[in-house]
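Take a look at this single chain, the form predicted alone, given in structure tokens.
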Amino acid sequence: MPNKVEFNNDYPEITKSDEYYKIALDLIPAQTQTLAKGTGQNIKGVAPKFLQKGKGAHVWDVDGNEYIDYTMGVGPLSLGYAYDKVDEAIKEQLKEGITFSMPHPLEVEVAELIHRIVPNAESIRYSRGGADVVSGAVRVSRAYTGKNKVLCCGYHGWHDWYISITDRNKGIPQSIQDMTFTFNYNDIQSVIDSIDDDTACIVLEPFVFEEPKDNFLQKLRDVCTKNGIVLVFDEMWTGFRISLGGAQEYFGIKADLACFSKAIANGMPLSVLTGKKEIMSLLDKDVFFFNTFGGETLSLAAAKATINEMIEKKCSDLFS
């Protein structure tokens, strides 16, 4: 029997969504904490504005309407909403505590998992959001190379070094704006033309809208090696998704540093900076990158359960 797709001819009732939205207009700048979740992404008067719950690939809005969520929380729900094994791991850890006055064993256990499956993850540092660890990568790259400028390609969060090159750069000093530049994906000549003796690192999403062509990533690796530039992969989207070891494993290209978040903990707030020990060792003392909630155990418990589930189910099979 052929598949049949039917569209709902009646728009969903979104009265409660609109009520929340009216309050948010006065209290919350842009009415959202995450730009990609804002109402500007959707059809006004038709799409819901506030979701109440989720299970698997389905979500329900505050008015009780059910939908399939194709964006899965804009990326983090790698296994699906309310995934039993992950939720149970969180509940069990909650009984023992969330944040402690000393490191927790989960910090070591999750680091061991990441070290085992992510290429070049010789050293691991945790934080909360993707922008944190990419900015950490930029800082440690500058310290390691003694250089200042950054080349980037893709979206890398809200911190000064990156957002200064966008049209949302109010509040960023000109001196910072002058140290970040962009290049075109799949255009190695644009990279070569942009680097100079003060280029500390090249940061990019390994791919987003198009696949690498003409051996682009390997050529980029070669350019960085030749010029003493740190190569940083921003793997917020590719990590733990296209393969267990992310783009480095999938394409067989080793970055000097790699940054992960989103898929790693199935919705819990956790980000990870990984890379070569000779670079990451600067985080021992010379480069300050610490945070109060880096060892928060609920997110680490979720990450451990999520990664183990991917290993058990085979990441490539799970997402194919």
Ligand SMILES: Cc1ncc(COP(=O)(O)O)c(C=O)c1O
Second form
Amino acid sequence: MPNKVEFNNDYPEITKSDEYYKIALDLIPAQTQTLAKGTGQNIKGVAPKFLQKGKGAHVWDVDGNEYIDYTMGVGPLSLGYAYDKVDEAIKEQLKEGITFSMPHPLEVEVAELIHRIVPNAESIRYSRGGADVVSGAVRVSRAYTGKNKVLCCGYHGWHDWYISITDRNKGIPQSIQDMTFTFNYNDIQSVIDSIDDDTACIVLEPFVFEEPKDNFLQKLRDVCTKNGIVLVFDEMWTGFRISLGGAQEYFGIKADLACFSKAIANGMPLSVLTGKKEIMSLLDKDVFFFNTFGGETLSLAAAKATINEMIEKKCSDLFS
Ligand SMILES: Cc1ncc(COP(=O)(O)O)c(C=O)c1O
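Can you give me the structure for the form predicted in complex with this ligand, which would complement the form predicted alone we have just seen?
Shown next: the complete complex, the earlier chain at its head.
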């Protein structure tokens, strides 16, 4: 008998989950497309392995057990599963088409919304996943400064420049690894000690587990300005979450570039790079940052509905 969400002492029956998992073991390396969704994250023999559907904050696994999903799709479900207003927007757009041969007005409409909300969004570009836009930020920072090294703090996705410094870096040339360095959050001296004349950008999650102490973000801003280094906020978790305008709005610090994904489209795969015009204008021609699905409309329709719903629910003073 499948579980319901209520206190109970029984472990859920997860036979179908295990059947899918057995097939995946043979066919799908790591059995997941997102590390944080894999079986290594949960209790073996107890947690389900495959989810079937969700509504609000609840999900049901393939065996019919119901759970409260505290991870919410590892970040993207900002409003909740199957949120009516967002789903309606997707369905309406679906009737008209998904991907077109020319830009679609939604690209402009969502850009206008983001421009009003995100403090540094003088200029806006889209992509599909978080790693895309952080990598775009690194590339354009290098082009803008004419420097090579990157200083980072936190997780920033699967691309070479970042994963090269982790212990899962097989397949990445040493020369790439030699250009990325880390620093400790809330430790401005570790930043000062790590930068040099070849540092192009500092990339960080504005906050993760600890809040910024002793004016850390402002000090970081000052170090970057003084040394001609591009400050990049990776706002995958903070954007459209700690406040509508993300950490920049919440802490009152402007980054040169900022990267968003996850919460912006309530589960649809959209990422956004925002920044100062002076830097972003390099994306006109000199720095290549284009992809086939960059203007896919279902995700943009979802983002427009998600952001408007957040505005309507007064998630920010900007619109009061
Ligand atoms: C802070 C941060 N940056 C970048 C990424 C990479 O995003 P994606 O997995 O969409 O490429 C993630 C993903 O979890 C993240 O948490």
